[in-house]
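Okay, so here's just one chain, in structure tokens, the form predicted alone.
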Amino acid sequence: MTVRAPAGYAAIVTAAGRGTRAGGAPKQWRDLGGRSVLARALDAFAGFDRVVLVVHPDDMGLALRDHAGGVTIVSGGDTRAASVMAGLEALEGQATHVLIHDGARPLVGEAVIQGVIDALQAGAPAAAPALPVTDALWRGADNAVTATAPRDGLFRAQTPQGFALDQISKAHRLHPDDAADDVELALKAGVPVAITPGSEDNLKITFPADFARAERILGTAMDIRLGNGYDVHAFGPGDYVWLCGVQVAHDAGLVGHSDADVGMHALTDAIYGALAEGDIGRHFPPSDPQWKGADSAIFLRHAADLARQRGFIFGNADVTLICEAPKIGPHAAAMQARLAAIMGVDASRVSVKATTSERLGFTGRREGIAAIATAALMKA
């Protein structure tokens, strides 16, 4: 739900800085969970009748392409104060109050914005959100603490900062030099500023690590993948079968190019599927003689290593063997342990179970064994 601003209330979103400390392209234009930082900041003020976006002259074309609808776009100046002044001039005669917000704060919440509006509506000439400083404060030089400083009465300033439009415009004209924020200029002009509740989520993107923090707050950083695998091998000559890495005595063997471990093949394909990496045949072609009779642990280990190289961890893996015989129950724990060891995960994340097909189909006729598997991968 978007905050609906009262009549006469406008917003200015400043995005004219270069943001070099964040690394790469200007931070306000960089992606955050599928949308730009600036787009998310602008979204918070969709309930305002008038929104002015202040951008660097070099970014005017980009701004007109992405944000032309419902937003007045103006070029900023050489300083933050000059950029805000450009926005204020665009609002002259069109609003009574203005909220000024940093375009590098993409996660400002409704409660923060509403708190500023409520304070202005209650008669405060200016209001701004902040959080009290709770950490100990030091002074330092050359990577050493030189003194401590009291934190009593100190706050961490946030935006949007709200003002009567005529008063903040006058404050900018009286003090055209740059300032840390608009509250500083208001105080210089003698305008009292009320403190309203801020939010820890209302962070300002400044350094590269701030993007990761913002994504955690959004909940979009978690990449969860599910993959399914299915495999079948027919019975043939032999007196044992390989199932999930365990040799099980039986009155027949399984026919395949490798060791025909149907359970491990299904699980390997499930992992490849979660990674959008095809199947075993893509990575280990059956036409290649080097894989004739190969231990299927090679395939599963490759898939698991590939997942880790991509930054994923295993949520869980589940394998179901479908056969009338041999009996799987006596070997399930050993199979579970073997698969976990190959994948490099705790055995509690791997399940091996079995079912019959009630004597229906090829498995019911004891012509072979089928397996289905599911793998869940996660990336924080």
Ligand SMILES: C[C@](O)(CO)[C@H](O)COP(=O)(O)O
The other form holds:
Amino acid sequence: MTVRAPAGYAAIVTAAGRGTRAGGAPKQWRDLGGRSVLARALDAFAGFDRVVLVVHPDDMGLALRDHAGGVTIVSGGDTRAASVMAGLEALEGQATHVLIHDGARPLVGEAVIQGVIDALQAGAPAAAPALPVTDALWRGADNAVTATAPRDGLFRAQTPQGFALDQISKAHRLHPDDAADDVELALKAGVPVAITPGSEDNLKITFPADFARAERILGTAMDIRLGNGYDVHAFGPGDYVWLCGVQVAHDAGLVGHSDADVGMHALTDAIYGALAEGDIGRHFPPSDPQWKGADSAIFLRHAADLARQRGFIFGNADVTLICEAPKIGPHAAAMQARLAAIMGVDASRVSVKATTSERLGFTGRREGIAAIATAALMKA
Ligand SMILES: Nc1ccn([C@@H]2O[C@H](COP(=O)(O)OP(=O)(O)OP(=O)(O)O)[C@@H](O)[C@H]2O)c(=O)n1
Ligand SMILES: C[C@](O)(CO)[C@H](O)COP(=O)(O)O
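Could you present the same protein in the form predicted in complex with this ligand, rather than the form predicted alone shown above?
Entire complex below, previous chain first.
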């Protein structure tokens, strides 16, 4: 879920720094759990009508490659304040309020952004998230404590910091010097700033170890779903069967309301199961004549689309066909490719294998084919 910002609200995401303390390539372009730090920070503002992304001139090509469309990309300056100023200039006359966010804070949550918006909507000219300092504070030198310092009334500042656009633009023009953040400039210009709730998850990637910390937060926040599916179809008259989207010659057909693709049905049910969305019968009732003889790809595509609409990506899918015949091995790769194409994933994430039941039971007596499937869905 992203925050839907009120009309007139814009966001500036600053990403023109070089990330010297983090080392390596500029931190905002580096991978964090499969997506760049910056892509994650930008995502949080997808519900804003206007978003300005400020990047280093050397990164303009990268920015246009990854973020063209939807956001306005401008070149930043030598300091954070100069980069924010470039963003503010791009917004002149285009918004009433602006939230200014570090591209290096990839895990900002809805509640933090909403808290800032609510304070501005309530009439504050400026509002920013922060956390009270809870640890004792010391002064130190040469690895020794030289004094203690009171922590009362001290806060750790975060972003996004929100402002009435005209007031923060004026503050930047009045004090074009660098500052730790935009709140500092607002205060210098006499603009009062409300404190809103920050979050421990809203860390700024600053040092190398912060990547591991962010990965840990992402890991615990990851929504992982597993679903299983099971299906059986009896043999009947015919000279081929549909299995996992591939037509396989056989001395019998499979009986069913649709094309009786038992493997595809098991996989579709596994996806519905992971989404707690019932089974194929709920979405495509067998009582409905329009599904008579239907291509089962319709069912699988529907389940895969539903997963994507809910924000999930596929971890993997695994289908096992249980039959004495036909032989599955020669067709397994084609089945894998077909299922992957229907689901819109790479074939390496889909497995199709088979086993006999050692001539035991209904599959052993060649009365039909059974299939079991597992699907893993993930959402960060
Ligand atoms: N000239 C600058 C400097 C910083 N930033 C942005 O401001 C945010 C917070 O800054 P910081 O963590 O200090 O980032 P860097 O300046 O990149 O880091 P470092 O000081 O370690 O080089 C980051 O998203 C950074 O890209 C910017 O847009 N323009
Ligand atoms: C803006 C800021 O993120 C607020 O905490 C921070 O001041 C900027 O980062 P820096 O490390 O101070 O440059």
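Predicted model only: the values in this text are computed from it and were never measured. The term rigid core refers to the most C-alpha atoms you can superpose between the two forms while keeping them within 1.5 Å. Residue numbers count along the first chain shown, from 1.
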Per-residue C-alpha change between the two forms, Q336, threshold 2 Å, rigid core fit: yes
Taking the rigid core as reference, does G190 move its C-alpha 2 Å or further between the two forms? no
